[in-house]
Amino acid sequence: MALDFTFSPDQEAFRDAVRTFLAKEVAPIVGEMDEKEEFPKATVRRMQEEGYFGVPVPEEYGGLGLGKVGYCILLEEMGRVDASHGAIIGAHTSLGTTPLLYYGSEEQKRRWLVPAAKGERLMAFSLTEPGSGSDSGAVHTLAEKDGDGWSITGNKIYVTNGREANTIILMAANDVKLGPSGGVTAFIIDADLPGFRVGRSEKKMGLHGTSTAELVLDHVRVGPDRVLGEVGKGFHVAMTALDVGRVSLGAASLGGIEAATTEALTFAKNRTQFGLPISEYEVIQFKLADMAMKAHALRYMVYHAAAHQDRMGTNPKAWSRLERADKTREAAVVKCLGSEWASEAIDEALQIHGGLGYIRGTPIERAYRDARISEIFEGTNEIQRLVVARDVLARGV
């Protein structure tokens, strides 16, 4: 297994990139968005039209063709300015538009998937019910035959983009009796298809520029052409998409560390006690250590495991039993592991601010209450731990 890893000149110019345009466009109206609770309309449409919607999406579908290394360069300098931007790209693209690269018929990649990597089509993703959470295979929206089609009825709830989004990929059971294995199909639901509507949105304790909605489907009748991959395999759709999206998550965590540090940094070095910049101090000299120390790891597991997908391509027919495993721990692992120490690294940051840290408003005080969801949303870190674990055992260390 490869380990060793550069970034190409391509890839060096692109963060450049995103960095720039992230200084200018985004990082200005982070306050108030977060203050007021409103999706970032401008500056979504900013990013769409920059491409960034469609990073990992090869050229011939309208995205960049940059891979899931481009991908969580995105995420990761996204993490460095706002949570919020990074849930909305990620919620469209790592579940969105995946399972339409990965499972979708040639007619439904041009249909769905290049409007939606242009930036033209916002996309969300559908799995969590009232009654579900961690037992994601417990689906309960009901798929019925309906001539050549279907009729779907249900709740979905906690959706990222529920609100804005124009196509939701929405797992729905076939047959209930038989759950993940088989009882569960992946559907193409288009938020102006007749009997479906958007619930409640809910008011979060971060993330407050997306929105997490109530999604409702009465009836909602949709033709075959609206099945993504096969009839009762929406299971292996849904997570195939949330390894991507876990990869991805830990950029983000990773951009977070990036950035608590320097704020730590920089206030610790022109902070003053005792006659001495606080940064003089052993104690606060630890602290900085272990949050680099916390991104140099989380750096090259999340480069790793986003190579080892781009090397695997985009075609789960032609994945080993073997590839699909290291994949799918890898990805729990920088989920896990990325989610835990940004919590850790922002907290010791908030902790060298000292009361400051504290005051709302602050960069530190808003990452502080967005980085909480990374341990629990695509699966919490106890999730995670059964995927390594029963992988552990089955396979060894």
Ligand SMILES: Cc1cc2nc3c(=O)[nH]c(=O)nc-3n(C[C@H](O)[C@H](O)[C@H](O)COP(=O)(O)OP(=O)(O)OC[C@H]3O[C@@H](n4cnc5c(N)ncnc54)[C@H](O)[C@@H]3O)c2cc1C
Given for the second form:
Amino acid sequence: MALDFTFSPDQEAFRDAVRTFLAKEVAPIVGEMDEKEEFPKATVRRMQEEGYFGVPVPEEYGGLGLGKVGYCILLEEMGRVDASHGAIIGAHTSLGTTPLLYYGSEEQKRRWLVPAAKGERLMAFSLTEPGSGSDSGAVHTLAEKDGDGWSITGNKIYVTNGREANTIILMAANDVKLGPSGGVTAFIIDADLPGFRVGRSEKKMGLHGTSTAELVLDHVRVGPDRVLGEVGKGFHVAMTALDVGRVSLGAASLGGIEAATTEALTFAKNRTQFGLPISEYEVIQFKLADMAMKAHALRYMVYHAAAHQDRMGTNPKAWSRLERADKTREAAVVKCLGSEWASEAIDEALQIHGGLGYIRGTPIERAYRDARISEIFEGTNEIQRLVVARDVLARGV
Ligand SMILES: Cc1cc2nc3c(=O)[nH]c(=O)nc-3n(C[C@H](O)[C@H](O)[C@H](O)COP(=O)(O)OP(=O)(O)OC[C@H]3O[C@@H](n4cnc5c(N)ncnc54)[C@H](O)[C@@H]3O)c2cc1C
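Please give the corresponding structure for the form predicted together with the ligand, as opposed to the form predicted alone shown earlier.
Every chain and every other molecule in the complex is listed next, the one we just looked at coming first.
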């Protein structure tokens, strides 16, 4: 088995460019963004201009063509600086463009994927409903046959980028009784379609730069050109996107651990109590060691999974059942452990800061609030354990 965990010079150059960009353009505004709870329009526009909204998309479809490894490099770097910017890119890329790239017809790719990857249109992904969260196949937003097309009616909730997105990959039920096995279809919905409107936006504990919106569809009429993949196979579309999203969430968690560890290390070396820098006390050193160990292990897990997804390619029809199962288990492991390790590491980093860590407006306080959601969205960690457990029962360890 060939095992190579080194990055290519191009990948290293991309990381350097992203790091420089984020330090110069994003880091200075995140404190104010968090306080004002505003979508960071100007920096999103700049990231679109830099091509950061199409990193894993092939160049022929307007992207940078850097694959999932490149995409995880981006999200790791974003995770070091600001989780909100990472979530905006993640919702757009993993969940918005993946379905188009993997399941779209050539015409759909030209019409929706190319402008999305070029940063000319913002994407969102809408699966969750008031009655359908973890039980994500129980979609009740109804897609009724209407001539050669469909009429879609229902309420979606918790949609990241929901307020700003131009286009949403939205799951609706072509047959409620069939549920995930044949009853859910993925639709491409533009926000300016008649009958579509954005409802309330949630106030949140963290991720203050992102919108989390309700979408209301009242007889939104779409033609067959807006069905993504096959009718009734929308649940596969959603799960494929989530497999990509879960690995990239692991990358963002990795960046979060790295930043928190660096902050805690600097603080510990400079904070003197009882006549010594607190970094001299073994209790503090062990906390730093635990944080560094989590980053070390997660780094291998994330890039192993990303490279695996790159090797599998973007044609789901070419995947065997076994390949699919490996990919899904791996994504669940990365998402679950990555998010929990990030929460634990950031909690320890906050503890090392003492009272200062609890003061509103410090980077560690923001990171603490931002990190918690990663244990919940893109499938809760209970659901990730369920995915792994089912696979363990079916195939063993
Ligand atoms: C900030 C934010 C952004 C989001 N962005 C998006 C988005 O862009 N698009 C989108 O579609 N959705 C999005 N979501 C929705 C998110 O994915 C769901 O909130 C999540 O999947 C959980 O669903 P739920 O909130 O309905 O919780 P529930 O499913 O009601 O779960 C409640 C609790 O029960 C547990 N539970 C449920 N079933 C089981 C079981 N079988 N076994 C054990 N435990 C179980 C859960 O793990 C959880 O702890 C977002 C949510 C938030 C808060």
